[in-house]
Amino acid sequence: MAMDDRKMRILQAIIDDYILTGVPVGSRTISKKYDMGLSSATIRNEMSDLEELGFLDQPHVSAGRIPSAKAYRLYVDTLLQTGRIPNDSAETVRSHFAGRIHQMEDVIDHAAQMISSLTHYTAVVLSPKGEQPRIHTIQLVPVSSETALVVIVTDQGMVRDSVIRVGGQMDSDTLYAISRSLTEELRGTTLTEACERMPVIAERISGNDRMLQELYGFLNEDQNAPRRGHMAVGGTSNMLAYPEYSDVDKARNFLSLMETRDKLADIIRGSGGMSFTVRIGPETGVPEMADCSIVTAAYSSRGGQQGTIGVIGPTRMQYSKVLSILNIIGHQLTDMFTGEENE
């Protein structure tokens, strides 16, 4: 038996119907709702063969079918195949981001709570994890005649600031001068080596003792911090509005899977490094998300790590929308990440 294009359309329909409402769909549902030129009993016996082939499951002998995990990735292929993902979302992305110069944790955190809202579903955003960030550049700004802001922006595009004492009366001609001499002598290093490298620079920068040994200390608390990466996630409780997640266990187990913060990291992360992944109900391998479908997207620092944005959701997720929003803001943690912003 041969899936033709007539039962793909039907299919298609199913999909789109049982995505919108939840509720099993039958024959008549199709035909009453979608013009297909096709009678009902037409379309209940294309339905059989498409149950027959795998691609729809009859909850109840009296009831409609719902679509199985094989025709979600039929139809999620299909989608990927011919390119069609909208881009509805894509001035509404822009504008959140529009002007906002934050530290890459900060991004991150808004950018997770951006794509809950947007799809209604669970978002997690895990920031670009591998080698130790190597500093781009370091600003040093008057903020009072004892004090200044240290702003460090590193390869990956991270930025990093906190105020330090600087020592007797600076202006801003002189932190200017020492700013680009520090950044001259440690661009390129990592934070680590900039530690190291501290005590000859202080040979050549006479007259600031406080002030590099207030530096060296923000360097050198900063290069032990965590290096597992930072992630954040959005709308934990927005699985719970579904039914799927109606059964008391199942929400449990879901949400205790979602504190569980390197188990699911591990979980986004397994995307392969490819630009988009979508795991289908037992595809995604974890018993907690048996009903769940993970839609991944990867983003770029300028470092040329990647990170991941993620989406969970219900198998019936809609898929062309989340893989829109995914697209957007990937490209856009890219720009951000990888662009002149942050110089």
The other form holds:
2 protein chains.
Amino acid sequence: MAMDDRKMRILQAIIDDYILTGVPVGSRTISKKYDMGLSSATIRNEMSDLEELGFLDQPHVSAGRIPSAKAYRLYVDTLLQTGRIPNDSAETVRSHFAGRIHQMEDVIDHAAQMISSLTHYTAVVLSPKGEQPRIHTIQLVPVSSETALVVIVTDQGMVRDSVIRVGGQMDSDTLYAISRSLTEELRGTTLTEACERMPVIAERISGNDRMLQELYGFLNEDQNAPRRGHMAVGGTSNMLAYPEYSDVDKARNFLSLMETRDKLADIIRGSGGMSFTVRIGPETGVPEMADCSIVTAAYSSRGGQQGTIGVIGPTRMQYSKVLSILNIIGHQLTDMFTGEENE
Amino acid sequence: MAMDDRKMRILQAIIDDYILTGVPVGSRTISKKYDMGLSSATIRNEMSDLEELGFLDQPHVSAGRIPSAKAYRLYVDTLLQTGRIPNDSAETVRSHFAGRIHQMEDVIDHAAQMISSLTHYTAVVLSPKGEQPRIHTIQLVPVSSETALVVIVTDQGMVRDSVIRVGGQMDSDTLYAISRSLTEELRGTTLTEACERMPVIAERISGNDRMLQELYGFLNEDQNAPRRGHMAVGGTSNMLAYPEYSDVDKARNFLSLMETRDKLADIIRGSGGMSFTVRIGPETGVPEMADCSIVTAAYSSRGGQQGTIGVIGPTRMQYSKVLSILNIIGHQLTDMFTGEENE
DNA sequence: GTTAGCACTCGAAGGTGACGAGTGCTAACA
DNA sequence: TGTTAGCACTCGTCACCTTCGAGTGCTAAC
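So that was the form predicted alone. Now I'd like the form predicted in complex with the DNA, please.
The next block holds the full complex; its first chain is the one shown before.
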């Protein structure tokens, strides 16, 4: 027995209905609501076949069928193949981002907010990340007589800063002079390389041991704890609206997963930079997410860095809508990060 | 009828038991578990009195009593008066903060994490905020040939930055020269004042209209959207562990409140900078929190700025433990923000 | 003032039966 | 040979009932 066109249409109807209602769907529903021109009995036979083929599950004998992960997979694949990702709410999105936002963090927070409110699922946005950034400029800014702010601008236009102590009094001009030397020495190096080169530099710019030591400390820390970048999560509470999570225990598990940021970032980033990824149920590789799906999309910032936006929802997710929204917002972010803030 | 010592002791026992179990407590429980040397019948009479006095509520006839908001208030007041805030986990906390952390955001995130994991409630940490900060230094750092990073260091050692476009090519030295002039002109002014003064400055440093305009834009934006500072929330999912939130609707309400960051910040900051505040149930002034309590503590950073740490939990919260933990962590934060990063 | 005793209340838990949605199978039909 | 009507069967849901027990208030005795 193989998949034929009619089976396909019936499966499609079952998936649509289940995504809509979240309730197991029976043969009568399909035969009535979606006019197939077939009686429920026929549908039943087909459904029985579909179950045998692994596309449908039956929670218990006297309930309808629900689509299996395999069914969603098929569904999503055809969705992605035909490429008809509708352009629903493009205008809303554009107008939201119209106001100029300076800080990357704000953009990311905004995006997460927006995705979750458009989809009604949980949204995650990760800031761009690529190979280790290279130092473009180092500048020391006086903070108090004993401390200075060290600002490192990377070639990708990202900024890292920290307050360090400088030994002894240093005025603005002295700090600037040191900044120039440091920039000259370190431009184009990665943080790791910069760390290695510090001893050499220490010889050249002597007499500031304290400061250089603190600087080294900062570089080293930053390099070793590879800044997972910024991450924004929006709409975690949305998930509780779905009957899948009316069980408090399940809900708590899900929420605490959302709270362990590092793990979450790994999961989302696990998609590996494909332009679109859909992981369904077990495919997520996370036991806690056995009945969730994760849809991610990539966006880029300058320097070819890849950021990720993602949506986490129940397996019966409105994939087509979600893909559409991620598509729009992904493009919007790419525009913002390559265009507006670029030279 | 008035409150006497015995009534007080019984009330105390009821509160203790209810905080522990979350189940209405009956007269027998008190008479047996807490050896009062009184029979359940006597306790019953006293409980009846306590109810009349407004310290106890009865969910329904055949259940035990639960403490009212008024009772918690009394309880907390005596707790605060006697000042015996135990110093439980001071060592754990100290060792956690031992590793040097550069970024304020990290410290705050950490603190929220720690408070929630120690208390098993939801924790909120707000970064220090005081009167409008004054500009200490402005520095422009080259990012690309067309853009620069403007870094503003305030007198409280906080840093704000944004990338702006500079018209035409500017090398590092030119930018430094401009930075010096700007710092000279604007040191000691608030952001608002700085905005007002920009036209005057524009005349002096002419020929850089584009840049000054962008700079103005940044100052203005920052001033108008008074940076609510950083806020970290930890352990929202902890709340779901309490039977009070086994109702999914309630849980969702609570969680979406936790997600509207601005509102949450207002609520937490509503305590008004007292060193300790406890708001019980209706006292929170937030309908959604009618059966929550909010405990906050203040910590300070240099310049007398006040930050807030807070715990949100069910009204039957382990107040004494929470107060103790907030006490410790508040001190720790104060030490960090006034000592270590100070001159 | 304290306590034992007792009738009473009421929620929680568990059991029962009607109901209905849905299935699989069979036999009839085109 | 595919489709459909019919029917017996399954099983979860819901409403209803009973039982159980925790807890109360009241009264009378100590």
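Numbering follows the first chain given and starts at 1. Nothing here was measured: the structure is a model prediction, and the numbers come from that model. Superpose the two forms; the largest set of C-alphas matching within 1.5 Å is the rigid core.
**Q** For Ala194, decide whether the Cα shift between these two forms is 2 Å or greater, given a superposition on the rigid core.
**A** Yes, the C-alpha moves 2 Å or more.
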